[in-house]
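Just one chain is shown here, as structure tokens, and it is the form predicted alone.
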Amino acid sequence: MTDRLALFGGPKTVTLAQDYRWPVLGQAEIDAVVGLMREGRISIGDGSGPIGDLEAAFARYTGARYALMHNSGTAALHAAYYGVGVGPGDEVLVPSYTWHATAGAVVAANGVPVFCESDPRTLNLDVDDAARRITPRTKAIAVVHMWGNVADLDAVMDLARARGLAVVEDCSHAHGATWCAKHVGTIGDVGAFSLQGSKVLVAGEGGMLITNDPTIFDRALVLGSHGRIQYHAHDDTVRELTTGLGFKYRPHPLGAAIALEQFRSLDVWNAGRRDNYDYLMTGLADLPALKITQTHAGAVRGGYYGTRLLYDHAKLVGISRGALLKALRAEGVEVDVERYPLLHLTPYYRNRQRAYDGYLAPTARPDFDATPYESGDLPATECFHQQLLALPVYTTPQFPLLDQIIEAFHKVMSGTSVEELKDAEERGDPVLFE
């Protein structure tokens, strides 16, 4: 190896192909979809066929007692919040640090998404944030499990318990994840799990839901499952109510089959993320200015939906993240800025006022706090959010590639390329700022 940057005329360090397309989808899932167009079944409104076979393998793998597909992951974290009784003007306690939906499903349920900080160690829900944003009006907790790593689903329960909330867990990128043994999205009231063509699990679109409480069931089932109402829902007056609440959300049977013949395959795709991103982080471990993301005690990683990172500039000689990442990208490194917003700063969240004024009635609307939110609302997600580098998840064997991608941190972040960088850097370098 030479200690000469690629980006500065030197040799690329990752030359192997890499190939971490997703999904992957043989004959069988072929056959699957094949097989119902010949039948005609392009639309089961009953919850019958590969629909009901996917949720009743669902139940059974996650251990819950009731699993209920959707068109969407939204569309599951909807019926969740409307499961466990939001409605006009109920807050919820959700990480800024997310994908949308957990928060946009609050907003269609007529609840009112209140952001909280997440820990930087784990880029996961930070339990004692939220307990300060308890407010009478607060309904419930939402714990998202970020990139497959489990939240402390301990503090969590104990703070619900303790002040009588509800707890939502959004499973989207940690299907097959546990916490101590137990499934993620069994733990709380109820979990939605995302089925989108870029997850672990996919139904091109789709979502599951499940929970072990009948009622919160039967709610979700009114949401938007008109058609299977009057045959799955346990109380006798919920059965009457066929039309439900006007929500479709009524999944495809055949990404139902597509579904079904992947989840075959989930714990051995599990076991390949697990072992590439455990070899990777034990290569990059040694790098001081990387901050590696941390798991508790008693929790498995499961889904690995991103590939996340932490880097502290001010322990490489104060080396932008922009200059590191050009240079990584010159090795070969595939590593980019983090893509999700923190969405207490988006334009629909940050006036809080306009966010809300379109759904939730004045006469129902409590007197909840309007004042915007502002950069600074929540210091420590946001100092974090600007040091997240993220990388590929791989699913397959590639350890000789992460070899490389390791030896390209290394040469980067050491010896007399860090003094050539942060020279580039101050001196204004074009290579680095084209």
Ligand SMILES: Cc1ncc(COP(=O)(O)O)c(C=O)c1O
Second form
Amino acid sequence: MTDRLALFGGPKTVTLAQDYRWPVLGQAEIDAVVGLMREGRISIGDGSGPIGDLEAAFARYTGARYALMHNSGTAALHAAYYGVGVGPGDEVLVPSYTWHATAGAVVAANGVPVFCESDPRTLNLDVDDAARRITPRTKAIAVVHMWGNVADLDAVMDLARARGLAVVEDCSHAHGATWCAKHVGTIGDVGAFSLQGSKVLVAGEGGMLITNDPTIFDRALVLGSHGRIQYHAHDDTVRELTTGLGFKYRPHPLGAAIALEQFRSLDVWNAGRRDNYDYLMTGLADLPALKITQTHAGAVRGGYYGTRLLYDHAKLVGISRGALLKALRAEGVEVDVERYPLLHLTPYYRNRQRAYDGYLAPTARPDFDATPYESGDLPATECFHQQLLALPVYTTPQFPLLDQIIEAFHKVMSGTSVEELKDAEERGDPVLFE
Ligand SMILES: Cc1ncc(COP(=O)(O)O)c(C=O)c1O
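Switch over from the form predicted alone to the form predicted in complex with the ligand, please.
Okay, now the whole complex, with that chain kicking things off.
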């Protein structure tokens, strides 16, 4: 194998077909959906049938006392925030590096997201930074187990208990992940999962809320699950609210039926993703310019919603992330920059006042700090966001392909090609800049 980069006419390193099709739906899912359609059972009713069965399966699997399916992860998050009592003007500490829904659902609950740093070593909430942002208005902390890597839940829970805050776990990336042998979503006060079609547990569209707290469960029911309140609420006064608060977050039985079938494979898929992820990271670990995210002792990753690495540009001075990506892609590696924007720098949240006024009368919080967010407000997060490399998630065993990907990274990031790439970047070679 020659060292000449494919970018400059050398042979491509990755030649095997890439198989990361997702979701994988089979005859069992088709039969389940068709069966319900033949019987005309396409509405939720009292929650019995596939929705109730999925909730029971989810509760059993995670060890939670209650599970309530929603029509999206966003809806489950809204119900989670409402469930823990987030109300007008309440602040919720949220990482800026997450999907929009983690913060948007705070706004939907009339709360104010307060954006926090994430730790570049784990890509999860920086708990010390979150602690510094607590005010008398702080109601809750939202943690997201990014890309299936479990956040430091001991630190989060210690902080929350010491300061009287609720903890909402956004587990949308991390189905099946555990912390000290407990499932994510059961350690905080409430957990929310997305079951959307790209997640490891697929309903097509759907979400799941889990909690051990009957009051949180009742509040979640009231927010979006009318028609079920009279059957499932624990509190009599809640049971009288038969039509709930007016949202409709009830899921579709066909989605539940798909997810019930998918559930049978969850552990197998997680095991496959884990093997592939560990194999790839072990193969890349000797490259000093790549930083692999750390797993906390006691945590087991799950879900593996994405594969992320950091490129430490300072270790390969002269090769920008853009040049690295071009060279890797030319070798056949499917690699990209991060697709999640940092939320504090998105137009909606940058203008804090507008985000706040979107749901609240401005008078509700005369003390509200409306200073717009600016670049530099979360320096650690903004820095690592520029270093992120995103790779696909491989579920079925792919070691020969992973060997080629590992080889491609080594070819580009070590040996003579490093100088070749540096020179090309220095002289502004069009192959890198067009
Ligand atoms: C971290 C996170 N939270 C929440 C959601 C929202 O889930 P849904 O798309 O099911 O509403 C997603 C979806 O990708 C997510 O990645």
